[in-house]
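Take a look at this single chain, the form predicted on its own, given in structure tokens.
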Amino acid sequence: MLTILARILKVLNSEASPWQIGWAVALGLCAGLLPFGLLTLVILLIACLFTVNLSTFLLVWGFSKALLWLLAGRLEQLGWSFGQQDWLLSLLSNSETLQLLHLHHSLTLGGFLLSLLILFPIAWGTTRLVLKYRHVLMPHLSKWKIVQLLKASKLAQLYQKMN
């Protein structure tokens, strides 16, 4: 737990900008609501080809398939209740690429909906939280006695480990 501990602490204090840390948790986030596929494997090309941070996307990644789990029912829900458009349809059945992408699945298809629906807001929230973090929270932490306790202790020396 102190290792990822260590590690969020490590990406908010880098010199990371912070859209890219914002997109590594929309990505993440995208990610994991999905079921393991092609279209998973797509979102990680994405998140590899653009520079975003690739720690906080491994970690939000494998932390959200929690959320698919507890997600699981409603995004099947969603997902065939969309899916019963005639014109999606048609659009499934006709296109084999979208069939590689097993968007015909309804677990797919509410986890992809849910993942358009948050991805931009996710990423903008993030990315304003560690502008906070960075301008407003983290000078005033270094203040604090318990923080400067904390630099002295195993935390800090894996922090220091890692840098």
The other form holds:
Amino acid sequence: MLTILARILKVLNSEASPWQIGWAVALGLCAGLLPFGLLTLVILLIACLFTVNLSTFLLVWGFSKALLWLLAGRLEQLGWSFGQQDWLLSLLSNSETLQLLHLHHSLTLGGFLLSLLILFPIAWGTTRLVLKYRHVLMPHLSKWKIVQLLKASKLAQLYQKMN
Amino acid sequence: MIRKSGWLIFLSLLGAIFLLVYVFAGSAIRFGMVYSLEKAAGAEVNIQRVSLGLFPLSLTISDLQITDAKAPEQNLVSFARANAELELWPALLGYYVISDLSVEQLAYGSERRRPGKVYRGELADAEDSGFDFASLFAIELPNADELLARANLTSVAKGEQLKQLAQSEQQQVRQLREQLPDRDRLRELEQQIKALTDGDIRDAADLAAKTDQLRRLKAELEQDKAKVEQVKTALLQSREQLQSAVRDFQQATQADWQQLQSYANLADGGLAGISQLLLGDLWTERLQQLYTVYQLVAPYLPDGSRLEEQPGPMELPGRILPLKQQPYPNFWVKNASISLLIGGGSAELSVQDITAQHHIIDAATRFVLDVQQLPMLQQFRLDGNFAIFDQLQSEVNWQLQGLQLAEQVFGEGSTRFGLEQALLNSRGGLSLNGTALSQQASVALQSSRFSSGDNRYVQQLTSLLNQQAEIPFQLRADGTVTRPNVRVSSPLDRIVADAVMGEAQARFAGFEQDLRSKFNAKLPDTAGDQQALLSLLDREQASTEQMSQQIESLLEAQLGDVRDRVRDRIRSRIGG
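Starting from the form predicted on its own shown above, please give the structure in the form predicted in complex with the partner chain.
Once more the chain from above appears, this time first in line as the rest of the complex follows.
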């Protein structure tokens, strides 16, 4: 747990740009919300080809898998009801590529729809949060005595070691 | 923005995932299978190895043994090797298409090398629904109570309806009586009319006043007449209702009695249907086992009833959307071959096109089971097909030859007799369309030898049976899977009937009498209520008829008298 926290802190304080972290979180979340398949690999490829922060991507991917188990029932319902539209059924029937991405499966379709909805807001929101942390919270926090005390703690030593 | 080493990282990650799956998938599947099978069976499960093949994509399970929790030194099920070859492209699209499935040396109840561990004392096992040839003749002759319980008697309900109708109609008739004009008032009206018609008419003014009075009285009588007519109509309707209910009850009683007679085979003179008595119930029971199979496939039928939801293993939910043209069924085994070890020999089962979505492949699931040269059976071949389109459709044919029947005891009490030896041959076919069943089969006992006790009737019967080179039966069934109507006939029936008619006739007559009296006792007693309503209706109808005639005559009489007397008086005054 401490290691994970240290990793998060490391990323937040690293040279990585806020946009790289923001997109890593968004893509990781999307990958996690989909059952493992070709679509997940496509997202992984995007994450590898663009300079998003890979550690963050992998970390968020892992965490959001738990989210998928929590939301699976609702996502499946969403995919099933959205998938009843004639135009979509015709499109899916005629496209083997879309079937290859398993978009004709209710859960994958539901996960994909949610991913599309949250991708940009999460990327933008996380970027703003990282910027806020770096410019407002971090300088302010470092002045606190408790933080100075914590810096001498085991977590801080671990963080230093990772650096 | 673009990572130069992106492809390299991606391929490395992909390679790592692939390697991880390839190396650990076999063990993971093995552990998963052992865990879930042990949970289901409540006893130790052993799987020697599970391996994944890549070209072609395949899964092989070696040496699977599921301990029988009731007998740990035996296996519930075991097989030496099972192999499934999965087609890659459909699998990438999310469909499970297995081109070849083979199971070798599948056995039930085989000896274990060492006793398995048992985790649950009482295994909640499904009832054995397999076709048990050994119990084919383990039957009991029916008795009156059983037949009455088996028959769905409609006359009981009809009788109750009739009884209730009679009671409610009696109530209504009594209420109708209150609507009739009061007899005292009628008498008063009669007297008033009499006074008018008998009295003298003094002059024209008196005539006008009396005519007016008569008109008023006539109007009152007309109202009373209308009331009486209404009551008459209501009484008539009531009588018709009662007649219709009585007719329904009588028809239902007759139909029920005929049904009971057919169940007991009394309609044709008693012993004419001894084969039905011997095999009828048993065959019905065997056919009803089809219902178990039907329930298994029912969830896949478009409007079929669903089995109760069972809590399954933890897995992500998901359904394939109803595409306009689905390229493959969700699950499809193209070819399956299973070798079974049974009864000291082996059997081969071959199945093609196993799926629940036959409309996509436009073909039915076909199967052939071939059993040959077992110690207790010369040959058994079962072939057929089934498909789930709008509803389940299935055709099955079988041919059984030389099944050695073990020593058996038939019937009970005075009708007990034993089968010492016999060879059973059978040939037949069965078709199922939804729940509609149609089946015909011939069964023959060869080289049979029966033994009997002290009963003279049974001695005659067994002696006759022992003289036959072959005892043939014809079995036909139709109706629904849940309530098949089974008819069993045999040329032997007539021979047996003629031979033992004298003694058996008395027994069957007694049985019929017993059945009739128990049936009558079951019917509700409607006679009292029915009779009470009928006599009430008779009384009321006679009374209303009388009242109607009385009013009619009053109306007619007063008009005629007044007119005549006025005419006479005018004539006498004129002098003509």
